[in-house]
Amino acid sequence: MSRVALSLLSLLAALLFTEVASAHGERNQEPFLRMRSAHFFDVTWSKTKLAVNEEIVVEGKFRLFKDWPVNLPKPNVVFLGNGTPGPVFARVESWINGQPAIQSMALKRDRDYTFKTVLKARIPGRHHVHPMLNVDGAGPLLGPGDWVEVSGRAADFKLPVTTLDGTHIENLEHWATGRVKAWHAIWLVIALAWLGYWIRRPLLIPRYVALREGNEKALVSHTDLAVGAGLIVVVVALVVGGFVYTEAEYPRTIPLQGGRAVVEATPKSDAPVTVIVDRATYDVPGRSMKIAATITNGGQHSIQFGEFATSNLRFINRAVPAAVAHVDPRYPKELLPRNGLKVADTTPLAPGETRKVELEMTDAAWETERLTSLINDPDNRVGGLLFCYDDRDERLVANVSGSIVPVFMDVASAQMRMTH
């Protein structure tokens, strides 16, 4: 068989049985990235059905992480945006503790943040839907993330704005449009003018033979100098004359990203649940977290615990009620593994009390999610949040973060086979 035969099959084979890319890179971001960085909880999209032009408002929580990766630079510049496939959504609002979050900002560790985003539909099509942080110098850290379907024509799409001196822009979407596209006619014309000018001459061979000879001057003549001081004069008075008219006919400019914004944390709380990790194994084969702890009740209610969530997982432990009433029926059910979480010892957990707990997550989700990788991490550590319900069905978030030691084989079948 000919190598292009072997090619041809190789490309349709390709195209096959090679899934379609959807959602986003989330995934492929690194376990440490996404489970020691900020945990988003509590989000809710307004809808999941809408046409151009109608608005989806998406909102929640997070919390940065208190055991913060120390190869990623501290969260001291921080954006809020929305992860969506493309300018696929035209983001008009965006809040951070009920203040604006149009600049960026310092954030805190440790704390819980509330937020909100409003979102106008652009582009029709089947989109995944995220909320994101952008620190500087560490990249976007992705939130839980649900599928939104848009419906209509792009065509539709309008954004109107009203300015701060109360100029009325019908649609943002094309505004001012025919003024970029004009200037960058007039920098492409005259890069065109400037290529030609030399080009219209032979350039290699005959240069080549002149720098040989010493006859350097010969290639620039003083034609050539005068259509170069030309030029510039040209480039000047353009950019000058441009800057001028801009000046004269928009008085009245803001830079963008000109400043930081300041945004208060929400106030921790003053009895809240202390986490310890003692040990947390993951056992490779059988798609295991465990972790034991020694967990204190530092509140004056007794407690159970409810939910891990990591990396956008959520682990719900069902024999907790309070932690099943708080999921939302519309939540993503892909971010919700099946197992859930499993606690050896359901007793309550009174106030004052310290007790060693053993909790365990086992689910394919570990390795859909590709975060079985972690074994690879250089610090090899584990994060995520434990959401623990008193007994008036309030709750309370502790962190959990520690070593973590990959189990590449069951211990008990191990033993059974070594007596056999």
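Because the structure is a prediction, the values reported are computed rather than measured. Numbering follows the first chain given and starts at 1. We call the rigid core the largest set of C-alpha positions that still match within 1.5 Å between the two forms. Compared with the form predicted in complex with its partner chain:
- Comparing the forms between these two forms on their rigid core, the Cα displacement of residue 243 reaches 2 Å or more.
- Superposed on the core, the two forms differ at residue 215: its CA moves 2 Å or more between these two forms.
- When the rigid core is held fixed, the Cα atom of residue 187 travels 2 angstroms or more between these two forms.
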Given for the second form:
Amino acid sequence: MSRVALSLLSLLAALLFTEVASAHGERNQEPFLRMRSAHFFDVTWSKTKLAVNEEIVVEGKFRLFKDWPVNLPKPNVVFLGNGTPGPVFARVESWINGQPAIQSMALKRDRDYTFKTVLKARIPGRHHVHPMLNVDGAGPLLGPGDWVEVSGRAADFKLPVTTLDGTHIENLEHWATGRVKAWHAIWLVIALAWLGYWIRRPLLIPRYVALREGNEKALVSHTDLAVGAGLIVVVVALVVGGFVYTEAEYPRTIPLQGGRAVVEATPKSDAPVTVIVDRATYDVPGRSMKIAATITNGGQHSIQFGEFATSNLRFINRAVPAAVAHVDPRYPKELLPRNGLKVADTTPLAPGETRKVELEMTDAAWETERLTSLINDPDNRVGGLLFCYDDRDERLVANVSGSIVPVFMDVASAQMRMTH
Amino acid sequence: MSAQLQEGSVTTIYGKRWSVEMADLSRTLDRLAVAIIFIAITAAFHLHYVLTVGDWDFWVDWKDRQYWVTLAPIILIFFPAAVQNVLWSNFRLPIGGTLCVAALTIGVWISRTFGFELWSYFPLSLVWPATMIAGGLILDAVLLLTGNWFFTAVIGGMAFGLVFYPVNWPIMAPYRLPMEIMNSLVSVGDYIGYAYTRTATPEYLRFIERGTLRTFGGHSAVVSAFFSGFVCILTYMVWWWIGGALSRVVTIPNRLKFAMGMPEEKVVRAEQQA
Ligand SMILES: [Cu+2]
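Can I get the form predicted in complex with its partner chain as well, since the one above is the form predicted on its own?
After this comes the whole thing, all chains and molecules, with the earlier chain placed first.
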């Protein structure tokens, strides 16, 4: 009983999960998941309008965060999915660091990977398309989403392939479905004939009464026994015949392929920037995140702090031209908080220099993206990537993570209270 | 109908005399009962199947040679065994197995067509159901010929497990053709499962044969089918018994009656009548 209840619950959970991933519900995921698991960056969508049968390429990079939450399983089994409302696109190709991502693979934390997914439009409509990583035990980790409009007719969609034995499959949607229906029909006809053979007779009460009175012979005749024996012969002949015929028809088949792929991470940058978070606060009424950090420039060139990225939000420091230049004008506006990143001291950080820096991000996006529920988590840590640009416009990506302290009163009202 | 001899307003059914009105009434009852039983079995068996075999039957890239071949028959035999007992022991009808699997087949096709194809956009080539009718027919024929639940369990149960893979092979073989995609070897079924995104069912969730069983020339379906057959024998016995237990009207001695001071003898007689 409890098993059934459990199964029903998990079915319900699966339905809800599908909902979260597909129906633009990415904000429903817990902040710790979005801030400290997979950080997607440089994501592009090759187009935002296309017709059925046309392809769109979604590509970019992701870093699996160093400060991975302890309650999440490590990314030992990862699959590159796509956060779309179910199969509205057919995934024709997907790659991680140039390796085919048709199978799941083990990835490393604190490392970067490039990804590329080719999707073929199938169902018309306006779909929100995200890159997505499925991590075994941790569920779907969504990248940024953009709206893609698909026009045309679903009935025109075709997915042709050619197999290794030279069979050309016109359209995988309908491949061999005629056989499926034919065999099901054959068996169903035999089943219904057998049921009809018995059901046409007086059925329940007369048979029950006759059996109680010991008149078994009237219920099952010699003809019935012969028909039963004939049925076995027909069934066995059909099963064996069908099998042998199919083996001759398709002599070269393979089992399902369930191996795991192996993929190397992108090499690490040799000019690291280290960020040690001294104190991070979130001002609840002011919707303002402040991170006081000690930053060391381990490279050969002076750097500026151009962007703070977390939970697919990009806080751009408009005082740094390289950071502004790095924003694709087609990038979804709702993922670029208007107020961006503010850094009080704008002088570049010299090579080898260590300085205390205050990063400030004040924006309603914290609220609208539902990241503020962070303060309800038992593991109250903030995480993100700091994009630094050196004097040659080279980009260095640093991990930022630390404990976060909420501030429940805004400064003005606190001062008011003190004067009273 | 050979069992029925017309004789004025009286008719003989299975060697017993019935008034024509009563015979007609009983026939109406039969028709109602068949409809209700069929719908009830379709609903119950389908729910059971979805919650247990579930993904293995939903997707073409889950139907593997090891887990699917082993598990599906073992779970499928529950309902046929139980219903066979009810229909054979009470009515000498050898149709319990076929009735269940035919009802399930219809239920599964309704759910695949409406739930998977039309509602969720999955193509039939990804979500076609397995056929299991051959197993049900064999169970019924063996029960009819042996008239014995034990032999039906041993012969029919084993056959039920063994027949599942070969009977589905004509449907499945085209989906096991090899193809090359992104410089990798996959089967057509793998690629269909890959192409049509299941957001909440990523590749690694597939509970399938990941390494080769090192017996029978590596063809694990043979090992799996025999193992499944053995377990089917046992599950058949258990569910035959459950079917019998469920079809009996059971009363429990009512302790409250004793407590209220009703004489024990009278209570026992009342319960025997029930
Ligand atoms: Cu979305």
